[in-house]
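As a starting point, one isolated chain is supplied in structure tokens, in the form predicted alone.
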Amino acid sequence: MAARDPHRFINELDDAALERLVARLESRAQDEAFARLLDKYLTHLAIPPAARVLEVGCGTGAVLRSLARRGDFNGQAVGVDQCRTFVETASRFAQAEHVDDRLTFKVGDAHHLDFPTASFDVVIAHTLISHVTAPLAVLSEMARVVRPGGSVVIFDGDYASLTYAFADHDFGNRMDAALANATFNNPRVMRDLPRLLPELGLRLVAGWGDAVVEIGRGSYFKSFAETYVPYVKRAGGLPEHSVEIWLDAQRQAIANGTFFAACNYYTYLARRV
């Protein structure tokens, strides 16, 4: 069975992977690298106290969340996910920290937005083009909705330099593309935005990258390996025996502190001209 990357194909998967993979984004949502990452380019954006912001792919809504409850925004923020069930999460979530006044949550296809045209200040995609059918027609989308000299935020990572360190290199290595391959449908399309800004009307005004590490102890790469080794498994492309074994040596790793995996992570403002 060929890989399918499970947030893609989110409509087709049982309350159970469901409930694990709200588990894994409210997870990374509290990893303290993430919420750095997410602080960082939101004060760069110096987002307008009443800005109208658009979240697209928003998950769980942590990012929206994370907006609301800064000091200097009060303006409102909508949502917008293919996945009822993270849609109603969201907004259970929004409401049980006294956010919900400021934040909307929908559901929508990313590649078809239900918005007029220039009716946002902001539009952000956190960690959502790498898992969409057709990042051309999703970026299109965002620089239609977001109004001239409006900013557009695009941060994902770079999943092919997705690594975990295993003694056995060369099945460390095909084990690290049999993630990607199984949890990204686009795993390498942020080295892409550089070249494809332009063509969408968008002026790219700063990018950076990050590199999320983790040595000695491991949270975020804990969490990413157990929700989509099984995923893995399911695309057959390697021995699940070995899968396995590759999984109780990251465990162990934690435990004896000897744990390396990281990948890095890219951010790109742009503004519509």
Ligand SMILES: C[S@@+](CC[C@H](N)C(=O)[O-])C[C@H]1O[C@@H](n2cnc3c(N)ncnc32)[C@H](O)[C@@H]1O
The other form holds:
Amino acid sequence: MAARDPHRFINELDDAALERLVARLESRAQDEAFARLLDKYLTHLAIPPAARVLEVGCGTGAVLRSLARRGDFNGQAVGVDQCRTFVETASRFAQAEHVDDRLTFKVGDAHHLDFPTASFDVVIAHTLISHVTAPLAVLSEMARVVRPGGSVVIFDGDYASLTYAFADHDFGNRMDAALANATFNNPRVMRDLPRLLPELGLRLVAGWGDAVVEIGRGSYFKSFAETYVPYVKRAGGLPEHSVEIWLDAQRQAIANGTFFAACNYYTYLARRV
Ligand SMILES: C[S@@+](CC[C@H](N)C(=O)[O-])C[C@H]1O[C@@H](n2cnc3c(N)ncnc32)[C@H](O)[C@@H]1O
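Mind sharing the form predicted in complex with the named molecule? What's above is the form predicted alone.
Below: every chain and molecule of the assembly, starting with the one above.
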């Protein structure tokens, strides 16, 4: 099945598809579980008040706006994304929240960062690394632009663990795999990081996992299914009619309170040696 990760090929999407992704990123940032996971690593990091922070693959800037809202951060943060629409949206949202004096957003490619070596105290990739063309090249750029002793944070899903309940277990398995493979260029990359980070001069300081689970109610995973089912259909590995039956079953399960979906998310905090 061909992977056509929408976040990797974002500059080929039409305006309607981009609008759906903007809405999805913003609604995920409001989701209680995701807000808690972000807060957990920001608290653990204890970013110095005047730090210079970079987020690669910043999307609509939701992560940096959360950082700017924290009482313990008065530094400057830069967000880089390959998508001009996202960068413009991020700047607009930051202005609307009156945090634009501390946040700047720029178009750029995470594989070739346009910053000098050792120019940031903290570099963050929040659900970026699963989407990029070459994860090792992106990690190596993150390691380059952080100063010695500075922190690198990588947060992302292990999409090989993504699962929805479906009465036909065999089709359910195939659908889980199809969703992961059609939407993520690197669905299993988070398992590789403990091995890859030391090769890049990054010492793993802490790493942990959290399951994001929705039982009975479905919000994040409802939007996930509705956003990405079209990409599964386009990939063409499963009969469209069966994919529709699966999606209807998920909607019905949400309506009658019997829904179940889950995915593991991992956080790695590393220090530049
Ligand atoms: C799932 S979104 C995450 C956005 C943001 N970090 C958040 O959590 O709200 C992934 C983002 O990575 C961006 N992206 C993917 N590949 C990129 C690359 N090579 N360089 C810069 N940005 C990239 C996409 O445009 C998209 O905005």
